[in-house]
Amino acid sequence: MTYSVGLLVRTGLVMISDSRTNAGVDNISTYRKMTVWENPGERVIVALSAGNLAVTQAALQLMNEGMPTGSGRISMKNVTSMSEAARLAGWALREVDHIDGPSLRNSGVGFSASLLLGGQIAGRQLRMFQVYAEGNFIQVMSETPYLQIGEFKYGKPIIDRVVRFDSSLATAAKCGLVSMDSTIKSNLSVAPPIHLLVYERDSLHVKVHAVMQDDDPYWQSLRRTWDAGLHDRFAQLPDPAWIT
């Protein structure tokens, strides 16, 4: 399984992925959940990716190789807007659906995959979707401005309590890794490496694309700090006056 977030909000774009697939006692395997289209001055497109891996992988190398269209072909390479690109991802999630799904519902495993799709073309506005297996999706809004996917319910009371629209990339950003520390924290199935990548509304290039292993000195300091504090904080909560 794996986590992944993304986090609009008004100066721009944080995403953030972890790494592990497969996990076990003894099948742990590393596989990067964040594919980037950049060309600069042109285009940001920021896809991640949850569920079977294969199955991921092959929409992925669709929307590489484009959709067929009476003209050509519509790939992320030269899609004109952020809904076209959802479009996009949710046809190349049904094409795979349907070359591959009956085997894999006949044999139990069943398809499951989904993206969180994000980014800005010259000319349009900031936007991210979230793309399901059926190839529908949803749009972030101003009032939620998160989507996540995989194991996202560890991870999301520390966004819902800070993050706003009106909040800062630094504060995304840094609400985001706790809320993959919180989540690794409580899921085997989740770990580094960390994929973080930050873009600022109307750049059109990718400000920060980072990755930490478990040993980076800002992952450990964050997590570590964030640790303490609570325990503080928890340690200054009053008692029940019902306990004596």
Given for the second form:
2 protein chains.
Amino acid sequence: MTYSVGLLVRTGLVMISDSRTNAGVDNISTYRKMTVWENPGERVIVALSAGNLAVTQAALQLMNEGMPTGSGRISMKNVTSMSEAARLAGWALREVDHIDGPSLRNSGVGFSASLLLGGQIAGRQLRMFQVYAEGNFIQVMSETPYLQIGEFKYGKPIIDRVVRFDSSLATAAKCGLVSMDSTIKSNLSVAPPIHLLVYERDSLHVKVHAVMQDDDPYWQSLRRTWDAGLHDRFAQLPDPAWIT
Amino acid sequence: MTYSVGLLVRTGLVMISDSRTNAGVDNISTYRKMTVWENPGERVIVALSAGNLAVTQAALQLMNEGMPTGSGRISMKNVTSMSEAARLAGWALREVDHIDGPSLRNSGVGFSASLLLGGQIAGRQLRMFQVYAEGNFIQVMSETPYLQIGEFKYGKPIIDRVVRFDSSLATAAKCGLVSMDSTIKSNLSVAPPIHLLVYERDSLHVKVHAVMQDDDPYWQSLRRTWDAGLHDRFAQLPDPAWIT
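Can you give me the structure for the form predicted in complex with another copy of the chain, which would complement the form predicted on its own we have just seen?
Below, the chain from earlier opens the complete complex, with every other chain and molecule after it.
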């Protein structure tokens, strides 16, 4: 499994993913789930993927190589808007489904994949989409400024509590990491290294792309501080009346 | 859906359940999911149920009426141990599956049900079981002193962080309620009133059975204090190095 989250706030975009892939508990490996197309000053597009690894790798390959058209290929390197990028991702997933879907369904595996796709192209809006296995997609809106894929439930309550469209990029990044920490604590199928990408709106270049191993000093400090803070605050909860 | 949790600590047992039942989002109702068989001084048995409401109600009815044997009926009112109670619950679920399972499966609904069953009978150990739809069961152990059924993921991280077998009954109750609060915040299919039952080991009577509506003063105070505490501690998390 996977846990990935994208947070789109007024000042920019934060995208975070784990790196565990598993085919049963006796076959786990580390694969990056974040793909970045960056042409500084012109475009930053980031994809996070979840689901069947063969499916998402094939789709990302197609998104990179491009869709054939009468006048050449449309790829993530030359799409002219983020909604065109989302349509390209949808096309890629449908292509893979066309090729691999029948065999997967025949063996009862099913065709599972989802993508978060965020970014900005010069002169256009910063946007983020969730692209479904079926190739259709939704766009994030400011009322709920985040999207999650994979094992999303463990890490959802803290984001619901903390993040708003007006939150700072630092708050979005820290809350996304805390959400990842909660997920890792309770689900073995999600694990470091953690990819953290931070993009400032209209900057057209990646501000931060950190890859944090389990012993990363900031990641460790964040986890420790949060855990200690939770215990401290938990100890201050009011006692029920029946305590004697 | 449902969220129910049982926590078995050194000094006793805490069982908590929500009350929302839904058949689609346009058909929600309130049903209690906690059933108590108490004969003060002799037995306290508590069942929490999740899954198809018709299935769990039928199983609970059978557990109450009892399983016919050569010498009368064995029910929750006269089982002589908690493991006998778990076997009775398993038998009840299998009986319901025998009667209703084929029709459910024919219409694609499936046979879904699970139970948490905790309690103590005079002269025997305090125990808690999770009984599966198939009628088999597991027992809680002190290494992981809790069991959950229903929408368990949202509220799992805080229990993993806080509750140990040596935690107090008050800590177990408060953590269970915080876990319920996190679940309610992120999942519409879980809602008050909240049933909270507290049992002190070897007491053989129910210490507390509180039914908290959304406006219950203690529930409100707990939620407010926790939310404020989380925001406060979140604000104190270390900033990443890239903050300028």
